[in-house]
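Okay, so here's just one chain, in structure tokens, the form predicted on its own.
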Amino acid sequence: MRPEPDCRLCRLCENRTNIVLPSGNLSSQVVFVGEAPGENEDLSGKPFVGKSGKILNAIMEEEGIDRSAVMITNTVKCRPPNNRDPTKEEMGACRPFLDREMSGRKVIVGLGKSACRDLLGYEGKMADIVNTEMSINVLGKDVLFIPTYHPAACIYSRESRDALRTTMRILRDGYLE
């Protein structure tokens, strides 16, 4: 199920240039969830191909994971005005693409807070829960999550970089064939 080219379930539709849909790998056991697209990928219609883009490939590269082994996807597939947050209506607008995006898959990979805070409610910080193995309810079925930061965070922080190089350290060696 994807939205259709002319969707406008929420108000993001209104500045888009591209509603921005999975890549990588369609039918990966492993699904990569992020915030909402940014400029970049806007305009070209894929998620992380700007800055956090380069970030999570060069992290993935180094830890021996090529991005095509996996699904990328975000909680909106429409860009926010400015990159701001999006809001609970407009991920609850684009939850049911993403509930059929993670269904029957092996792993979830929230990445940063927004994506953890649509999928688990949580509002805590992400430094309790990074890469600590849970599960979340995909279409009546649990499913293994693992919430890690989000690449921008790893711009500036050492520590966020190495916790998200765990992370594909647990992916590479836990659920990745």
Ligand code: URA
Second form
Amino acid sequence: MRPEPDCRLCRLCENRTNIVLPSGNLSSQVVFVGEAPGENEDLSGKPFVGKSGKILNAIMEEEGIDRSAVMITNTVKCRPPNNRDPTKEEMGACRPFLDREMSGRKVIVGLGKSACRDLLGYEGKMADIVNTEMSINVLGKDVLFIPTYHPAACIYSRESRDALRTTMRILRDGYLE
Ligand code: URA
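Next up, the form predicted together with this ligand, please; the one we just looked at was the form predicted on its own.
Zooming out: every chain and molecule, the one shown earlier first.
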């Protein structure tokens, strides 16, 4: 189940160029959930192809994970104007698609605050939960959830980058063969 090409379930449809659907290994046991498409993603129709994507690629590569081994998606599939955070209503409208994307996987990785707000209802500091293994209910089944930093948060923060590398190591050693 994916959005119709002319999806109008929320007002993000008003400014989008392309709906950004998941990429990578679509049947991977590991799913990364980012925030929302940015300008490059809106233009290309692919998630994490801009600056954040380059940081994500570099950190994955440093830990020996091929990006094509995981599935990558976002809380919302259309770009919010001026890259503002997606609202609860927008994330709610897109949630049925995200639920289908996450269903039946081994581990969901929440990249940053919006993913954790959407999937955990968490409004606190990322530092308090980063890399703590939790569980979320996806369509009636518990699935392991690992909160971590968004790649954009790693640009100016060594600690965030190290924490995101730790996330990759957890995945490499425990969940990817
Ligand atoms: N940031 C995100 O959260 N998702 C993307 O697809 C690109 C940038």
